[in-house]
Structures are given as C-alpha cells and as structure tokens.
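Just one chain follows, in the form predicted alone, and it is written as structure tokens.
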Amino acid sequence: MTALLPLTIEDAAAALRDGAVTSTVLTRAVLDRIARLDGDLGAYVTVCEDAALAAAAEADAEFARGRDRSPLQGIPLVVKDLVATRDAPTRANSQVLEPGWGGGVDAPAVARLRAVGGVLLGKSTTNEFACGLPDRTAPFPFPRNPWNPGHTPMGSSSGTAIATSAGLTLGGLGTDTGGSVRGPAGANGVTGLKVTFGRVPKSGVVPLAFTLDTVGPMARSAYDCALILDVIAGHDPGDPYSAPVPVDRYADAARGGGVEALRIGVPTRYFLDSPLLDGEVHAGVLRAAHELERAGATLVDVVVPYAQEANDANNITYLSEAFAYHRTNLVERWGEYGRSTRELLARAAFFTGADYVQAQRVRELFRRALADVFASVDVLLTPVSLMPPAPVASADLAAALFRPGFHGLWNAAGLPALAAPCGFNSAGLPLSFQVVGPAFGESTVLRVADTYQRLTDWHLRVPPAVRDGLACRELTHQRVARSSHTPREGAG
C-alpha cells in the first residue's frame, strides 16, 4: 500500500487497479487529513464519514468481482453544499433554507456519481445562497484559501476548491452562475469546468438564477474533470433545463490529439488591456498563450464584441432571478440572511421589469456575435480574474459588479468556460487562465487545458502548509522543456 495519497483522479484510479492502494484506505487516509487539516480551512461543512467508508468497501468489493465501472469507482469526492444528496442535509450557508430541503434524495448529477461507485465523503462550503459573502459570526465553516489563509477563496464553490488543493479530496461538483466555479479555481491553484447551460441536470440543486446556473466538475486538472463530467453530463427528462444533445466521450477527447489544428483567439480590447488587470495576471496568461503555441496552436488576435454589456447582462439576470427566488423570504426572515447576502439580493429590487427583458436581449445580442468570433477561432483564451485573491478583509461584492469581468459573460451566453492554473504571482498566490468554448464544445476545452497540463505542472503544486502526506512530485509524463522564464514561486 501507498504510504502518499496521490493527486488526482487518474493516479488514483490507476493505483486502485494496479493492487497498490484499495479504496478503504484512500477514503480512510482522505477523511484522516480532512480531520487534521479541515478546522483550519473550513472546506467542509458536513463529513459522512460512515456512509463513505460503506461506499469504499462496496467499491473493493466490487474490484475483487472483477467489476469496474468507470475511472471514478472507488474514488473520493465531495459535493458543494447547495446539491441535494441523500446522506447529509442540504443548507446552502445559510440559516433561511428550509430543513429538509432537497427531500433526502440524490440530485441527478449526485446519484450519477453514486451509480459509477464514487465514493462521496460529504457537502463542501458554500456562500450563503452561492451570492454572499463568508461569514465568521454565521453558524458554519469559514473558508480559507489554503495558499494564504488571509486571502479569499474567491466565490461560492470555494470549498469543492479548496479541498482539492488541500488533499482533503480528489475532486468533486461546484456550481457556476457567475463564476462561481472558475473563480475559486483560480484563486486555489485548481481546474474548474463551467459547462454549457443544460449539459448536466442542475434538479435537486438551489437555486440561484434559473437561466444561468449550471453544475461542473472541479479537480487538480482537466483530465479529472473530463472524467467526472463522462458520468454526470447528459439530458435528464426530470429537468427542463436539461439539453438533450449527445454527450462525447470527454476524458478520450482531452487526450485527442494536442492543439496542433486548432486555432485559439486571444481577445486584447476588455481582457487584456483594462487598467484594472493586475501586471502578473497579465504575464501569466500569455505565458499560457505562448506554451500552447509552442505546442502548435494558433494565436489568433480576436475581438469579443459587447462584453461588458454581457457581463452587465449577466449581473441583472442572476440577481433578479434570484430577487424573485428570494423575494418572501427577504420580506419576512431578514435578518436571518447575512448581511452581505440580503444586501446583494435587495439591489435586485431597483430593477424594473424592463430592465430584465433588456438584458435578455443583450444575452440572445452576445450569442449571435459570438457565433461570428467561433466561426474563426476554436477557442478563447482570456484570464480568469482581474486580479490574483483579493485579501479577506477587502473582499466586497458589490463593488464587483461595477468592474469588468471575466466570468459572467459566458453565463450568460450559456457557454462552456475553464479556469486551469498557469502559476503564481510573486506573493506565491495562484494565476489561473480560462478557456471558453463554442455552446457544447467541452471536448475542445478540455483538450486545450490538458495539452497545456501535459507541458507544466502548476496544476500538481501544492500549498507548503498542507503538503505533507501527499504524493508531489514533478511531472512523470513527457513533456517539452520549461522555458526558462517560466516562474517557480509555490513549487510543490
């Protein structure tokens, strides 16, 4: 037996079948270090400590059948508290939400993972409704970015993040209406996948605004998440939001072939050249740019038109979707929202039904002038976030809305987005890049991000303060040579 957890879902899985590891004693080293480490932290918010053993044994069990699956049978994984499942309560950070909610039943994306034998260890930290802001007085978990416990998390699936980065899982489900997967994938040094609205059911999940949330796979690196979103993608009858469009063979289309055909914008105006945009997030991203040309893409300069006005789109949408969501709540049970969570939601209230039909007509805008950019590029490279996370004690959400961003404008396009690691700054905090798609281009994503993991390693590096007990190592695959500017601050 491995005295070291590996890293990701694909060691893991190879492990598990190789005889040199079973699943008991990865669950069991998982829920160790999620006992050491996690009081620190604040990346879960329940533990199933019982039913995740169960879940190991029978995944052994099955092993010792001789039947297997898929790549995630056996596997550790944790899922952001705003999905229902069947062992543990569903509460969405907050005091508001009805006990029970969710009726004690497996979302659809949840028992898909539970059907392929993935092991669930609990629910993960989230924003108060997946909008607020952390709260130390509310009675929950508070999460800490493990790279720097001053600095944000960076958003409402922050604890699906954070465990990650820190070892305290292999992967696992975020949720994404504005960025909420991307962004504390970035700012926790991970790979987050925001897919095409109506690619994976979102039943059985809180909502936030109906039209923009979507459910995604979060892990160390695309090709894990390509492997959870083999098991979870697809239409789901129960859901009308769910699309019913093939779904590939994601963890084959990762590793298809490289970027050599492919052609990738790199939009300048609104991304690249903001005056807000911090100096190393820049460099980082370009650096990502460039190693992929090296690898044979394409740069490709492109326009994104009106992207400020889809991300101010965006914003109205989700914020009167959600006024609408919360709109009784709010008049009745203030003061048992948090502060920041009630305030957000309450600017909703200035918006006039006009201004919502506005937006959606700036939506179906961007989605037409967007199909005009994919006709010449296969994907877009942008960064993920203006600037690496922000301290805890400047965090304010409000003020965001009024600067540029790079998340929610494919929300509300509806498009696939990924946040993948490309370093760190030079206070040792993460830089991340994103990768955006046509609608249902996934495949594409995925294959850009895993051709660009297959020649670094950022996303194997590990915060110093939660290293110990896992398996860091330098890259065992083949890989061209590091360009010798390329930084090493936060090596693992």
The other form holds:
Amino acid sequence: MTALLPLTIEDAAAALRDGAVTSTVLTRAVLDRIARLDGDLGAYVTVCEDAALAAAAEADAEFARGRDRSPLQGIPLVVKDLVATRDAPTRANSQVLEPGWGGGVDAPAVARLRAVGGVLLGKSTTNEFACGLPDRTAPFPFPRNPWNPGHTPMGSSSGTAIATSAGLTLGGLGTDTGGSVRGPAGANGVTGLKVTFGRVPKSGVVPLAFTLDTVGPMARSAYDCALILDVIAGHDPGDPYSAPVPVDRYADAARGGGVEALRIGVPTRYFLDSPLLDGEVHAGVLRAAHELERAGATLVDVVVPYAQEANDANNITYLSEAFAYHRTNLVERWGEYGRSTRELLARAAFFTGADYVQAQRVRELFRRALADVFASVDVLLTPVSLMPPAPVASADLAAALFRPGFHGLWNAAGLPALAAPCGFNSAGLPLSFQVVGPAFGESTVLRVADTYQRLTDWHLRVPPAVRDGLACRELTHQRVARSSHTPREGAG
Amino acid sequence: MRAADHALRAAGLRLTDDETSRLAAGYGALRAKADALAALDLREAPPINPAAPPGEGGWP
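Given the form predicted alone above, I would also like to look at the protein as it appears in the form predicted together with its partner chain.
Expanding to the full complex; the earlier chain stays at the top.
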C-alpha cells in the first residue's frame, strides 16, 4: 500500500484488488484518523472498531479465497445515527428516543451494505431527530465543518458529510426529508444523492416525515454514490413505502455515455433570479452548467411552476408529520428535547388538518407540472443552497421556513436530486450545484454529475486542516489522467 | 401572540412565555404560507399518494 489513504471508493476498490492495500490496513488507517481528528470534528457518535476490523478481516479472507462480492467489499463506510444497526445503538442525537430503538437489527439498507462486504465503521452525527440544530449542551458530539469550524456543516446528515470530507470514511448513508443529504454534502464539499421516494427502503430509520423520508448515499464522487446505490436500491417487501420498480446498474450508467445527448434545464425563475442567492453561488452554478455545455449538453432555460408553493407544501408536510410522531413526547417531555428541535416541531401546531391536506394537493399539482418540465429536459440544474455554509452562530432553522428553498420541493415531488461540489467562494467555503431528475431517473442524474467530475477536481479537494495522510492531489492527477475527457484544472 | 398561544395550548403544549413569544413571532408568516396554498383552487384535485406504486398516481 502507498503511505497515503485513497480518497474515493473507486480508487480504494482498485487498490484492494491489485494488492496495493488490504481492507484491514485501510480500515485501521481510517480508524487511526478518526481517533486523531474526530475529537475536533464531531463526525462520529459511535465507532465500532472491533466490528469494523472483524469485517475487514473477513473481506480480506474472501479476497484471498477469490470471492469478490461487490466493489464495496472491504470498503470502510459510516451510517447516519438515524438508521438502525445491529452493533451500535440508534440514538438520533436524542435523549427522548427509546433506548434500544431499532431492536438491534440492521435496517435493510445497512444489511445490504454488510451483505456485500462493506465495513461499517460506526454511526455518524445527526441533528436531533434529523431536524434540530447541534446543541453544545447535549451529550453528543458537536459537528464542525472541516473547511472552517466556525461555519455550519449543515444537517442533518452532517456526520457522514464531515467524515467523508475529512477522510474519516470513504462514504456512507445519510437521510433526506427536506435537504438533509444535499445540504451537508454541499456545505462540506462532498457528493450526496437524495433518491426517488421509495427507491431505497427506509424501514429501520427513525422517522421524520413518513411521506418524504429517504435514505441515500454520500461519498466524494457521484461514481462512488452510484456504487453505494447499486447495493442499497431495490424493493423490500417488508417496507410499505419501498417501490417495486426495477433497479438500474447505476455505476455502469454513471459512466455510460456522457452528456452529449442530454438537455439540461437551468431554471432562472425562483432559482437563479432569487434576490437572496449569494453571488458566488450563482456564478459557481453557472460555471458548472457551462462546463457541462462544453461537454456536449444542451442548456435550456426552463420554468419550474409552483416551486415556492411546493417548497412551502414540503415544510407544512414535514412539520405536520413530524409533529404527529413527536406530539405525545413533546407534551410530556418537552424539556428533554433540544431547544431548537422542540421549537421547530411546535410550530406545526400553527397548521390545521386542512393545511396538511391542501399541501398534499399542491404536491400532486407540482408533480404533474414537473411531468411537463421533464418532457422537455432530461435533468434540471440548480443551486443547492442560497448561500455557502453560514457562521455557526447565525444558523436559524425557523428562518429557513420563510426563505426560498432549493431542497424541499424535490422531496415534495419525490424526485432524485444530487448535490456535487463546484468550487469555493472567496472565503474558502465549498460551493455546490444540484442535479434533479424525473422519478427513478438516478442513472441520468449520476451520469451528469460523473461527467462533470471527470472534467473537474473539486470533489477531490481536501480541507487543509485534515489533509495529512490522504492521497489528495497526487491521486487527483492519476484520476484526471485516466479520464477520457480533457481535464480543466480549477474549472467550475 | 394570542392566536399562537391558543394553537400551542390546543395541541397540548405548555410553553414558557419566552418560548411562546419566540414562536409567535413567526406565526403570521407561517399562516400566510399556509393561506397562500389554500388560495389555490384545488378542491377537486387529488392529493398526492406517495405510497402508491408507479402509474397509480403516486409518482412523478
């Protein structure tokens, strides 16, 4: 093995197969980084060192026997602490959730990762019940953005994003109800995919909003996300929200064909013309769009009807469904919730049953309108967020209910949406764009992002404070040299 | 303030005055969001059914 840890699952999988590294060595190296760095970063709630090393040894033994179950065999991964695993408690960053929630059984998505030889390192930090803000008074790690610890890593899949960005895992699972994969992916400079509702089983996941929750992959690259999705996607008869829709071969599809024949809708109205959109975010997203245009895609200015209404419908839906789940505990155990969590959830009391039903009608109206949009374009490209990650002190969950939002409307419609890095602002904070596809269109979404990432290297950048020991630029140059496209250093 | 306090109490929540004040500050804006959706004439339109399989109205 080289002295440097590979950054991507793709490169680690190759190293495991050409004998440059064993899973045991790779896993030990990642565990060493966790021990050295996570005290400052707060990405992990629980580290399952013994179980991870045992899984790594088993993966190595299987390689030695000639058994190769999947590109994820022997790859260190992390699971958001909202998802049940058999070897660690599921706590949802809460002092209210029943001890033993999940029954010591792997959620289907986790079981699928284990079944192909994935090495699960532990559980990653989330916001309380996936909706509060990090709380310094709670008995859980306080997550910090590795690019600048004074700025929010966003949430709620903050731990998986931080760990991936800092080389404390090669990827993992997040959950997304209104942006909780894409927000932290964007804020920490990694890639995250919110899947079509029902694409990945969500049983075994602490609910936030039962008609919106999704489990999705987070990793450095879109290709790595595709490798994870290849394993976790697919119907589970035990999950009533799991869709009986055939799965694609996502990694193959991501590398299959580039973007030459694709029409990419770049909506100005509501998205790029928002007066609240940060100028550097705006410029970064447009540069990404034009990079894809140079790669052969056709850019189309489209209108996404009812965007604001759909985002508001998502907020009403998720708050109402979350309130229904938490109401008894909020009444009886108010003080055991974090302040930001309980005050956000309590706002659902301002909505009526009629508001909830109307929100579901708006979701259907939006869904039908989007069917027309996707008749004229293959994907949409938008910003992930209005602004780069804000200073920690100014993070305000409630304020997000009143601003335009680029996450929740896609949850309202159940569509796949991916966040990918596209540069840095003048303060050195990550910029990110979002690719949105039609239902079950993950393959096309991943293909667009993979094409962009073979032309650029933003997704391979490592925060300076945690760079030591990672392959970083050396690996970047190897990857770019392997690409069939002309590298455009610093583009995007 | 009174409407927000009434809604919170009707839901069974007993907040401090400070907490109620903080939440009440956003009451009007949240109600405006919900009322704007209500103004869309969708009385005869079906709601989304996210649990339905594809082709039966649940999926975009």
